[in-house]
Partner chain sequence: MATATEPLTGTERKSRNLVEMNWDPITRIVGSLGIFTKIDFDNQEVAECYSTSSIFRGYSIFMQGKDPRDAPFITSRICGICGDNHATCAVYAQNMAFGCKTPELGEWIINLGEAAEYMFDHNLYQDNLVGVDFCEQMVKQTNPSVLNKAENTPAPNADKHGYKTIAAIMRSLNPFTGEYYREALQMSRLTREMFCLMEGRHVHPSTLYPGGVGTVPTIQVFTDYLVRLMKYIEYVKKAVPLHDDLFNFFYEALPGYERVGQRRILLGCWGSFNDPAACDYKYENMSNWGRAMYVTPSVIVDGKVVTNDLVDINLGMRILLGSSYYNDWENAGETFVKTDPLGNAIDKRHPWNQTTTPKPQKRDFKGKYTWVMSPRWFDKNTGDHLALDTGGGPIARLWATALNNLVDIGYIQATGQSVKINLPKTALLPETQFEWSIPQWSNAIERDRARTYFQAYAAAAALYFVEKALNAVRGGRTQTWSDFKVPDEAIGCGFHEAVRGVLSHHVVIRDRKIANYHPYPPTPWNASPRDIYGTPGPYEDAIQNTPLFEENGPENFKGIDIMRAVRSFDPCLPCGVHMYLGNGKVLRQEHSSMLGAHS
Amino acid sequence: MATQSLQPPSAPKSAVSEVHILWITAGLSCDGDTISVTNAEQPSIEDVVMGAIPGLPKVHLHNPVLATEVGDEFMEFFYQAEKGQLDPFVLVVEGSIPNEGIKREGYWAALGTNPNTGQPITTCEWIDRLAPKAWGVIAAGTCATYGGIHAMAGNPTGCMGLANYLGKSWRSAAGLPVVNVPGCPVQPDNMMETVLYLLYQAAGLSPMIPLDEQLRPTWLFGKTVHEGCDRAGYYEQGDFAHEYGSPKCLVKIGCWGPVANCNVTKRGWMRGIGGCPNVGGICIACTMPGFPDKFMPFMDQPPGASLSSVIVVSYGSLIRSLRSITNASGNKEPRWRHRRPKLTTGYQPTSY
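In the form predicted alone, give the structure of the chain above, and only that chain.
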């Protein structure tokens, strides 16, 4: 995968000892990414905020789903960040970003109330206020990264991903672009591992985070689902599943694994367990920028798969036959292993 060409220094000018994470769940979303991240173990949220990981700055997490504060007490952290009183902070946005400029009245999404007007403060306004002052900005989940389901053709909100809203050339106070961690929902350890990397970078202990052209961490999204899939060997041999429940390759029943960038087949979902093809489900490419429109209908064979699978079948059957011969040979004991009175190993005694 090509990597994004980034010019800023590999670490901030001075390492920090304390970082606030302001997590907005007020995009067009279901809070599924926050819920997913509570299952993370590498690292867990608890390990990060309790200071159990060596070298990390002290972390204060402000997420409305996980916070103990409510109402104005919770919102106070956002006002402090806007005033520069929580520097540095990392802004995490969850949910699609609506286009607030296309409607005649009302609003699409908001967080908190303006004390002067009594009106809701839109999510877009919070992004405009906070993003320029943030040390780093993370888009959590496919809705925040690329718009996701809410941004399908025909939607009334004109919503988009965070990088579309801020612009692909946008940079944070530390010189970082938006860091995209897609997934519907985001894979828990992928998200927390990205947060961990940025915290280490803020502490001056890691270089600039490596991102691909879609601003995804390269070590997480540099390979396809197919490259990590246990079923990939069946594809090579032209041996495909034609119904659910088969252990064979799922391409012919709609799997997008050969072209979708995601590590869930290697990482699993929790503790190495789960992940769509790992448990018999097709990959629907939920980590890709065109999801879901470009990958529908999900249960149909992907375009191009017809030709490639026909080609694979033509030589896969030959490979399978040849391997069956080798397999049969490999499953036989050597002929000299026996209890007969004559030695047949080929050993020749030496005379002196």
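So that the term is clear: the rigid core is the largest set of C-alpha atoms that superpose within 1.5 Å between two forms. All values derive from a computational prediction rather than experimental measurement. Positions refer to the first chain, counted from 1. First, how it differs from the form predicted together with its partner chain.
- Once the rigid core is used as the reference frame, the Cα position of residue 35 differs between the two forms by less than 2 Å.
- Once both forms are overlaid on the rigid core, the distance between the two CA positions of residue 65 between the two forms is under 2 angstroms.
- In this overlay on the rigid core, residue 50 has a C-alpha that sits less than 2 Å away from its partner position between the two forms.
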Second form
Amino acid sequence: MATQSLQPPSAPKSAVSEVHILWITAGLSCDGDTISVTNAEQPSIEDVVMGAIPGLPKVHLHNPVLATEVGDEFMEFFYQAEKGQLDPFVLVVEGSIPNEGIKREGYWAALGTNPNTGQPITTCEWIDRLAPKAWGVIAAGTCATYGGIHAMAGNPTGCMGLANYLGKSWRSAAGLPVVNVPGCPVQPDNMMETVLYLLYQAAGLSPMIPLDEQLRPTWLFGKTVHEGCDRAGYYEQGDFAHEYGSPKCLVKIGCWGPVANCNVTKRGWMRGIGGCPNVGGICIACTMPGFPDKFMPFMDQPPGASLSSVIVVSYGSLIRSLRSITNASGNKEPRWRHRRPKLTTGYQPTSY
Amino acid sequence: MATATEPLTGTERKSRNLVEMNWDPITRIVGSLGIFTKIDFDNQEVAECYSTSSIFRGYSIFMQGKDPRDAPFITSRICGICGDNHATCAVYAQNMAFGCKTPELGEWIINLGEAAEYMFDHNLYQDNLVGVDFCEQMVKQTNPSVLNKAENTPAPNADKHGYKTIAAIMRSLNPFTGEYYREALQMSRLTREMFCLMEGRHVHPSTLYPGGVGTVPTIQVFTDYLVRLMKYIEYVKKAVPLHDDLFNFFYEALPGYERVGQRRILLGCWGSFNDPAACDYKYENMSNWGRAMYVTPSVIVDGKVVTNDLVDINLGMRILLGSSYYNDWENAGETFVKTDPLGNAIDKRHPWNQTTTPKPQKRDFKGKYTWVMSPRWFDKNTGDHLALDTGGGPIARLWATALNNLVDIGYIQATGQSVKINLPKTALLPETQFEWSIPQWSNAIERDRARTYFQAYAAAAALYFVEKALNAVRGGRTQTWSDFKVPDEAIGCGFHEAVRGVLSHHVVIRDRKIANYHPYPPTPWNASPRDIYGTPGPYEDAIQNTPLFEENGPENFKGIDIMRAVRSFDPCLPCGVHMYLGNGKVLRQEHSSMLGAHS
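Could I have the structure of this protein in the form predicted together with its partner chain, to go alongside the form predicted alone above?
After this comes the whole thing, all chains and molecules, with the earlier chain placed first.
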């Protein structure tokens, strides 16, 4: 019957017919956030690309790990976006943003070759070309959001997060700040759920995405690991693990769950399976702006854990305020992550 | 002599009409890779190839001064698809340095996690990334006559996998719309659930530590793993015959296809899956516990095992420069390790003694053109610096295991010429045996075929490990982690197989901090550029002299045969490959001896 091709009258209608997602994995990355996204099911990448979610515009995904096209045919979409021919598009950036200004020549990270010079086009140049044209920009994973592991003390590239690179007051053409989805890597469904929210917003079906001060979706990162942890009962009883493999609370052997903003203990890693302290892995605070430096060495007891774990029961409000101090520190990026032309990570370059 | 890769064909004189064709980035791989070629369309072959990576991060630099216990957590972030292989290898290296040993059950848990990683990663790569090169949409664009033939070619194993013709298999591999493509994506998730049961999170595990794992070993966690494993085994019983049909068809439809991606047999495998009864992590005993691994380590040259001794393998490692953006350390850097614990001299170019000094600069294909260095294996018998490849992992693992004839765990039996994989009955399919036999060539098709067989191998190994783990739990042997003290000074090394092949971590500890750390994953071996002796890396070598079967001329050239050659290695820089064709600019015409490996 002809009616099979019609939208039911009650289905929401998108204000735009098509949206392109341009995904750059060429920050200083491991591509782990893209791989994570292939793991998502709420929604899955196929759900979004094949139109299995009502109300969404047609979505064209341009991600190097999944693309059919290769080389110039793949890059063509990026050139088109730069020329304003793919509007509206969402730019997703994966990987830390290196500081290309601290050296005389060459590149730390690049995507594609400049046809005029034969030299690689730096990832920073692509961000500069595309961010002003994008309807919205998502930083996927802790490297792109805050710098992450590659922005560790002593790093040679001077890398940083995308919001830091673009500037705190940066807004997209549609008035959105950078949307940060931290996690090392991103929890699969956290990422796809955020993409879905923004697609609904682009379609005119959602209001502005609610973000906290660190530009994270509030509904995903508003609680701590500890608040969602099924081992918190052991904590409450003062019953702590002293070795790995124990089912008890891990705060005395390195878990930062009480001060890390993350929902992994509630959500699990996939289909409710896996996670971190809930399955025996200390929380190393991999979603946090201060990751990794403020939480290393990971396997030591976090400062404050011995005090708070002794007085936990009777002084709940005191604990909350002490934790908020640690939480505030962990929510700040180290001072060496910046765009200035001098490297201040502690590494002393002799060759560039 | 220093160069070890010889051109496969002679040096006959040919008229060359070379067209420069570049693919940057190469997509459907992990990481940033560019392939720059000169193509001879008159003779339908690739004349020259350069492989370049466009990302530098600096792990070996920023890990200096950090706590060595953090190494598994940090190094996992090297790779976004096999990060856990790094975390595991870092655990192995720290165990050696700290003088501790993962308890039996912890070892089974790591083996189960790593087996799940192989099952997942090969699955996703084979059918969602590389499979696209063999799908109907692609073949229609590149070789319409081959697709026509496929439409009329019945699939010999149709009764096993359900697809009546080869073209039906190709259609099922079309991205997103293909049935098998989507099933593979689902299976890649099921296997990642198995992974998460053992190691907490994919891809950067949460529960691995030096000394073992934090996974809580319950009957439940292993049962949850086992039931998923049996579903995967049922799937593998279809996957292997399906891929055999597809790959055999290419040999039949395109005579000479065995030369695509072919290179001399120069394979490295560093061994996988420790046997807890044998492995004490002491360097002095490494030769023995290396041979006890459930995938046997080896260096294989021209089809023969040169060594299966991890100590020899370790001593032969050399990191060369030549075309990479770094300053040399030969006369500049510190010598951290003069001899190994057995008293063998350690070379200045060995990872223990490497000093990484990046020197960013313009890309110049006549000079320095990549961030990848050139790992080589020094064969003391011949004096060659061998540009070993891993063939993407599985072909080297199966080849080494088959030849050495050491693995016999019932579900898997090495025979000297083959590996037999015995899979039990599953819900709908009977008991099944697969036999992978040593192929005639190290080429693109055989690398891809081995990947599917290794999925079956990993599943069979996991069955063995899960039985061992359940027995340990039932027997009350539930310790998964053992304590240690970080020594003031120590050295350590770990050998493992990342999904794509050889993986080593070398650590030097001073004042309880990391003084030097150098991981060598498979891709530096495979994606390496021309070294100081002019020997090209394996991608370059395999693509050079690859014949072209694509039906498109220069104007619409997709480079599909080159893509199949490079993707057969499962590149993971993390990086990508792009095809930069432009409109086929003619570089030069010349009459000269064959531009080959030594040009």
